[in-house]
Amino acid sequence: MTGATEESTFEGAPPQVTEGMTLSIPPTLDLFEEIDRLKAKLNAVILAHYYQEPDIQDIADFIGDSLALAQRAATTDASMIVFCGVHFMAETAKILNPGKQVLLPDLRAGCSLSDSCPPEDFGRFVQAHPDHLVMSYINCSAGVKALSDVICTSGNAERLLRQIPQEKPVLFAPDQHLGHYLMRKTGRELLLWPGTCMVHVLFSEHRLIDLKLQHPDALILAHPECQENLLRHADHVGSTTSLLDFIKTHPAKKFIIATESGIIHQMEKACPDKLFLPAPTDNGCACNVCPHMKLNTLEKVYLCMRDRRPEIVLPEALRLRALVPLERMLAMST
């Protein structure tokens, strides 16, 4: 497989909001009111991952996790895509949507796992390995995807490993935990790059413990992203969709949650009757908060509707060798 070191790039200047600019947003607009306005003249769509806050969710024409916005994405017919969460979601949209303009509110939303796994480095790691066939979660930059063969998310990476003859060696990347969560799942031995999530290895087994133990009938569910210590004491393991079906139908009133807590006003909103306790960290801090997802806010969405920038640009050599295994996901994945 050759190499794709090239990364995206922006157009424009991100719209970051400084004190000046907050002031040129005239205190009486109603930025709800503005975005619909926006909206509608741009012929745009507000894509949300379940991380985002509150404000940004409630706008959203569509929230779900990384594998339903790709799908939402690939499908929409809208002239626009202005995308709430990090720069690799945002890729991924340009990469299946070369003639629209897509936008992300910061620039400066990016992924620590993403990041873990720079696509220089990556291409080495793949060359060293040339029988291993290259599955790569999605939470990485159009570079990695471009050196694999298959994408995948925490939502089918199960069902795609399956598919995958057995006697085909795989190399996955970039989550090291996920990887061994898919190893533990379907006994099959995985070459993994070493990369992880700096909110899901924050986790404190001992004060979850502590937590359970002041909430016994508290049911704990966590992201495949956490560490084994912790995926040991969850009753449900899944993606962040799966996490939010499980509480919808399932007859416990109160949950433990390990993952990013910018679910949980989803959770709340569809079963207020239930209670649930983010999962805690070492050093009691809210550090199970993303801070790059948490960079997009409400001034920010509007900003970037209304100047049309920071608009994502990928090279089309680039774009093209990150569709295919994009397209191998989604066609797999139905």
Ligand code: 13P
Given for the second form:
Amino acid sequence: MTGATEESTFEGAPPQVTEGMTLSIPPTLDLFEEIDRLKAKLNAVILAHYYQEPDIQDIADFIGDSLALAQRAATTDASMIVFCGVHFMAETAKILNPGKQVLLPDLRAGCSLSDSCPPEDFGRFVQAHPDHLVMSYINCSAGVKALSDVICTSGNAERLLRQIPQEKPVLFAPDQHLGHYLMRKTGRELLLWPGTCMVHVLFSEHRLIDLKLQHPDALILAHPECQENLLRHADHVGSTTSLLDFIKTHPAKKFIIATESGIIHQMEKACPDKLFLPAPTDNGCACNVCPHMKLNTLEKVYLCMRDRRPEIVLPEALRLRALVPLERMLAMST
Ligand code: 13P
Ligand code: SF4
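Can you give me the structure for the form predicted together with 1,3-dihydroxyacetonephosphate, which would complement the form predicted on its own we have just seen?
Let's see the whole complex now, leading with the same chain.
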């Protein structure tokens, strides 16, 4: 587990929640009521990402993109953070607010971007480019954060990059597509780590064009983790919060959404009179669903609060090194 040693990843973690444990929940139990009761008893706050299943979004105290979730985790006065997202998000909460107990309903909830960048390999890459400033996307492990000068999210990456002196060479990791997007936006050369998001690379350009032909009045919204051939069709590119804000304020009635489909739940709640079409994937599979995010379920949220585990634990020396670029991000985002 990432929390156990500096180099480890979620893949090595023993499954903390099994089907057997899930079955130990009495079928008559009202999970919504129980989670509310435990929340009050434990003085817990439930933070959820937009890619969580609708029931989890509905019980959350706060839903946000990676930046807003990190900011909320850093400042909460609750005693416990129940983080309904993936491992790097919960780990970030622990790095920023170590006095809180941070629970992740399923400890196996990882991220293909984070997995693409093992700290040992990344350390060698950084060492080979000592003149570069290291800017890492928040979708990475604590070990990679500890090797970085500044962290960014999709919500602030462009703003932060523009604050770095133009003459300073920048190494960007781990998402090559977000990196390419930043290069096009700022006109600046970046040295890229070749990571990708397994969800955002699977949208199909030709199927998107077909869908747009069927719905010429629909606007296309895309997350910058998508590839360039997708992004070039987008009317708006941004973080999950940015996409949600866009549909709330734009007068259009129809949108094609090129990001994980979980966010459509909030879009439909915010604008029930508008239509949201998930962008199509290559083979018609449900590949626009993040399998890591969806490991969390309402049952596992209840179980983790009942049992106060699985918990994020980090070696203090690693936490302190990973804290430096995260605090720099928060300071540069204000
Ligand atoms: P946001 O920060 O835009 O919510 O993105 C998180 C993420 O994992 C996208 O795949
Ligand atoms: Fe990681 Fe992609 Fe899932 Fe986001 S959608 S958590 S980047 S695998």
